[in-house]
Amino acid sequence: MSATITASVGAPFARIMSVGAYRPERIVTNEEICQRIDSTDEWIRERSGIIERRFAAPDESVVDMATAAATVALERSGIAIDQVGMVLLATVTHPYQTPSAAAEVADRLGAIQASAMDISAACAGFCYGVALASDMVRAGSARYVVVVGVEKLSDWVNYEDRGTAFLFSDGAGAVVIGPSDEPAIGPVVWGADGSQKDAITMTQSLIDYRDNGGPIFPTLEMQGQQVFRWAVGEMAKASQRALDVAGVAADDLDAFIPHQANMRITDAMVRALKLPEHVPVARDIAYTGNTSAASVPLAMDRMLESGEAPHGGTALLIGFGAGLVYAAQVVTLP
């Protein structure tokens, strides 16, 4: 006769309890970027909406920035560090295959009893993390989860590549997700299209770089028009599906917080969703650039800190990028 296994039981629902952000001190203007590429401040603003971006210091790591953002989120959450059951860290720029950045961050935070792992889902990584954390809290495998999106993209950019040099930047954003008595994180709508994996990729693998002797360290490369068409054509549809499964209408939103990929993509999504004018839209890219997995929590933090979005309001989140992967959900803002 087989034994009876006791299953874990979690909270009825989950919610985002707090958000924290870390923005590096160094401000990099379009003029500085244009010293190495044939472009202008006007062209960069017109094509992307970026006015300036932040770069981490040479000795400032993904782990450093993630720890800083998570520390703020934890302080704002009011929970004790020994209550954290999992640290989920979304990044594609941690320069070590192993150990995970999440394990280091958990140790620095003092969450020595927590499990920890990295998520590699590029610009969708944070929204993937929110979905996973919500499921963990509801399933009972963790009561509180720290989710961090962090990138140091300045280490992985070719500053002579006119198509990418002006886009990418550094930063970290974090949230604490815990139990809720009412629905506060909607069902996730996510997916991947690996047939378009070459749309955003690396110039070569680290193995190729090792075996072939270079000559150029692997950096990001992107097929801009292909990514633009995919994002404009498909991400508004994914956003609408996230609204539908959450039972929320666009008119009910208090904020729209998409991945800060490109201002023109954001504008196209707003039009496709027919968002009412009263719904504020995150445009953090103007002063932060594209921070990949960090962009959604950074934009969320800015909107809440500025008062542009209300605490306790309803927001639609969506992240999308290399893979090509995406994830969207409706949430109650902390």
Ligand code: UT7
Given for the second form:
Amino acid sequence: MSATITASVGAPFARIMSVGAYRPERIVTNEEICQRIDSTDEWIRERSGIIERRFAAPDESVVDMATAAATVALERSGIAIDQVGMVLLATVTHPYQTPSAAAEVADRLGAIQASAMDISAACAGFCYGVALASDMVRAGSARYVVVVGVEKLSDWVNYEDRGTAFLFSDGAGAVVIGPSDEPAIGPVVWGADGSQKDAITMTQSLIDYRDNGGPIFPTLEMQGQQVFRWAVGEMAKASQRALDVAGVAADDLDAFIPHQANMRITDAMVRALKLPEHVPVARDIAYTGNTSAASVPLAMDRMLESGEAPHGGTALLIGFGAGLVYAAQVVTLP
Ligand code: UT7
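If the structure you just shared is the form predicted on its own, then what does the corresponding form predicted in complex with the named molecule look like?
Everything in the complex follows now, all chains and molecules, and the chain you saw is the first one.
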């Protein structure tokens, strides 16, 4: 006869307790970007909504930025560091294959008892992390989880590529997820379409770079129009499904916080969702650029700090990007 195994027991529900952000100091204008590509400030504003973005300092790492954002989120959560059971870190720009950035961040935070791992789900990484953390808290594998979205895309962009040079930027956002007596994170609607893997990829693998003797270090490469069409066509539908499974109407939202991919994608999603005018929409991209995994928590932090979205309000989140992958959920704002 097999032995009886004791299973873990978690909290009835999970919630986002707090959010923290880190924006690097250096502001990079469209004029500066246009020194390397054939473009204009006007074109960039019109086609992407970006007015300026932030780049990290050369010696400022993904781990530095993640630790800064997580420190703020932890302070705001009020929990003691020894209560953190897991650090989940979403990034595609940590420049080491191994070890994970998450393990280093956990150590820097002093979360020596926490487990830690990185998530590779590009611009959907943060929303993947929220879904996983929520399930961990509810299953009892961790009581408190720090979820970080962080990117230093400036290290992986070809500044001569006019399809990407103006779009991507750097930053970090983090949340603490913990137990709740009421539902505060709705079911996740997520998916992947690897048949579109070439839509956002690298110019070559690091192995090819090594074996071919360069000459050009691998950088991001994007089929902009293909991604644009997919995002506009499919992501509003995924957002609607996330509302439906959470039992929340668009009219009841206090904020819509989509991945800050392109202002025109956000506008198209707002139209497709028939979002009522009273629902505030995150437009952090204007001054932050597209920070991939960091964009949703950065935008959330800005909306709460500016008073645009209320603490305790209901928000629809969606992340989408390279893979192609996506994840959406309705949450109660911290
Ligand atoms: O975060 C991960 C997911 N990523 C995304 O969601 C990004 C999705 N894609 C996009 O946001 C857009 O495709 C871009 C902003 C990257 C590009 O905008 P677009 O409206 O799709 O531009 P396009 O590639 O269709 O090009 C339109 C025109 C072309 O000229 P013609 O053929 O109409 O004369 C391009 O040559 O704009 C030209 N163009 C530029 N002009 C000035 C392309 N890039 C530039 C540029 N500056 N940087």
